[in-house]
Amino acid sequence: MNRTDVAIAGAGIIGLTTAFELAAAGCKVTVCDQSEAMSEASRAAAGMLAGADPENPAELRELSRLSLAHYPEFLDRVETLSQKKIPIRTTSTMQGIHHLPPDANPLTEPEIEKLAPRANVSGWRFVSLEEKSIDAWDLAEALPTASRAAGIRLRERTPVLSVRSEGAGAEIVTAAGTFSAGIFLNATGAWAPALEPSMPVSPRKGHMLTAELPGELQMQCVLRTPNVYIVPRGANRYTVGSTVEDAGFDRTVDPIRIQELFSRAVDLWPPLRDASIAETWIGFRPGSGDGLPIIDQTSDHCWIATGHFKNGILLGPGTARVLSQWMLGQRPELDLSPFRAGRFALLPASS
């Protein structure tokens, strides 16, 4: 039988940045996943590193601020192993909230129309944010051909049927044969409870878009509200996102949803009116049973990462750090006692 010293199901965000930091440590990994490598929700994304949105429940904070941390050498590593760039695409939020914190400066009607001219200020008050996005089919492109040549295994349609401990490792049988490892981490995302049928996991599928707007009147910064965002992708290009269902794993695009999505896209930024819909997809957020990150050990030698949602992008780098620490028998450096998957049992009958 084959071995190596860690074996992980999901080439997403979450399962090659771990894969990244255990073989910087020295491992020999080997990542399996169902499909292509960042062929999920990884490259449905939206790219935006947004740690400061007022969205994100609390208890995703100080692995944010990790994360965030930890972006800058994570995309220097990636570009120089891949030699393919992954720019920045904007820097800064306007972010629309209704009811303003104390201590928040909302921006005047000036400073409005000079990052988003003529955004639809009705019924918002807005404030800048420090937030940079990429764009996700940028570091989707990028990121496999750096685990390869970080020297990870990636077996691609490869499909991880099932994992079993025993003795000093786990016992791994996929699509193409079986093979044993050190340790093993479930990181495939909205499908996790494939693997681990207890995990309150499932797929949030979201509708996006791609817009195409001519002219000269164009955004530099993400525009976002809680029904809508708008970020710029350069060449005159706006991705558009995202609606929230529950459908399970149906992957048609609907137009209805996709207008839908479009027009409150407009709504906020009335000159997106003018623009032409360029591409649509679907993307599937794994969504937990309180929509924070599931990150613990299941069993001897196995763990799961899983239930990211809206912030898999953004918490790729810092639950890779914590958990990879985690997985050597090291002490993470942030608590993750709110991700352990103990804290449904406590969780109301009807949740």
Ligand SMILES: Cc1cc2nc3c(=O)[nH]c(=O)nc-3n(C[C@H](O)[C@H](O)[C@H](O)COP(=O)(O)OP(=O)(O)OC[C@H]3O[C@@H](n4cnc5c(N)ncnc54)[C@H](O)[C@@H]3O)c2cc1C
Contents of the next structure:
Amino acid sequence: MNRTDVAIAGAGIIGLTTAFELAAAGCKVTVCDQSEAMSEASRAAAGMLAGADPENPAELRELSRLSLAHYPEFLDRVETLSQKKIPIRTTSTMQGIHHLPPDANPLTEPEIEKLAPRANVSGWRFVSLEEKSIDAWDLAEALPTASRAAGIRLRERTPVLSVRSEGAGAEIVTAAGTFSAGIFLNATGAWAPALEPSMPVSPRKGHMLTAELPGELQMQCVLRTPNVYIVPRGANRYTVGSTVEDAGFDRTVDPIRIQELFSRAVDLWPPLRDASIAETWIGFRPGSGDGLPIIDQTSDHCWIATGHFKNGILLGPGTARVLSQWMLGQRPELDLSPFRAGRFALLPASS
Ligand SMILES: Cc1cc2nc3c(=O)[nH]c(=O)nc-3n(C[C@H](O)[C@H](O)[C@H](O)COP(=O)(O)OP(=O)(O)OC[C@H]3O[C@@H](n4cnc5c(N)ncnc54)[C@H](O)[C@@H]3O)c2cc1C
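Now show the form predicted together with the ligand, given that the preceding structure was the form predicted on its own.
All chains and molecules follow, beginning with the one already shown.
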């Protein structure tokens, strides 16, 4: 039977960034994906590195900070290995808030007009956040190529069917045969319970669209409220997101949802009224019972990393760093107790 040091199920951002770290530490890594690498949630994302979003749970602060600190180095490595560019698309976010915290510094109307000309500010106070965004499609193009160049064995269209702990490691059963590994990671996103049925993770569907506005780019920053966001993606294109739905793995792109989303965006930024909708798509965020990631060891040789919900692109490099430290027997540099799966046993049965 073939043997590798590390086997990973799932070639989304969580599986591939972790594979990257482990390969850099000298491990022989095989990543299996039931479909194509970076073709699910990690491709569907808007690409905001929204560590400063006031809607984020406080428990994400340290992991976000760690991830953002490693982002420049991560992008550099991916670009060098893949020879593909992943430009930073925006460097600030104009965030609408209903109730400003006492220490907040709201933007004045002239400041708003400069950042997002003709934005509809009614009902909102806006603050400016130092926050970057990338285009998830750029990352989806580059990361699989970079992974292969880093020596990672990427087996696409190879579903992992089951995993058994055996004496010195794990036995991985795939649709294309069985192999063994010293350690195993379940990074299958919204599909994680298929391999680990006790995990409270489910798909949270999101509709997205790209709108094309004739003429020059008119807004340079991300414009975001808790209801909708508009992310400039270069040229005259804007990505608009998103819905959060409990619809199982239904892949339908619903024109009514798209139209509602577009109307919300036009309401926030009226110049979009003249835009045409160029692309529409959906994705399945991996959502856990409490909206936080699950990063844990599930048996002697097996780990899981899923549930990154709305922030997996942001949290990928940080998750990979602490997880690879743990999988290699080192002490993770962050306290991971907020993300341990055991926390769900402490919740009341109805939650
Ligand atoms: C509409 C939308 C907008 C978003 N916007 C943002 C954003 O702006 N910023 C941000 O930080 N995050 C955003 N996110 C969240 C982010 O995309 C996710 O948190 C992240 O992509 C999750 O990564 P993942 O690797 O866990 O899952 P995925 O990318 O879904 O990868 C899981 C992989 O596992 C594979 N798989 C499943 N089962 C098996 C199996 N049995 N064997 C082998 N392979 C298997 C799948 O094919 C898939 O490729 C958004 C998500 C959506 C849907």
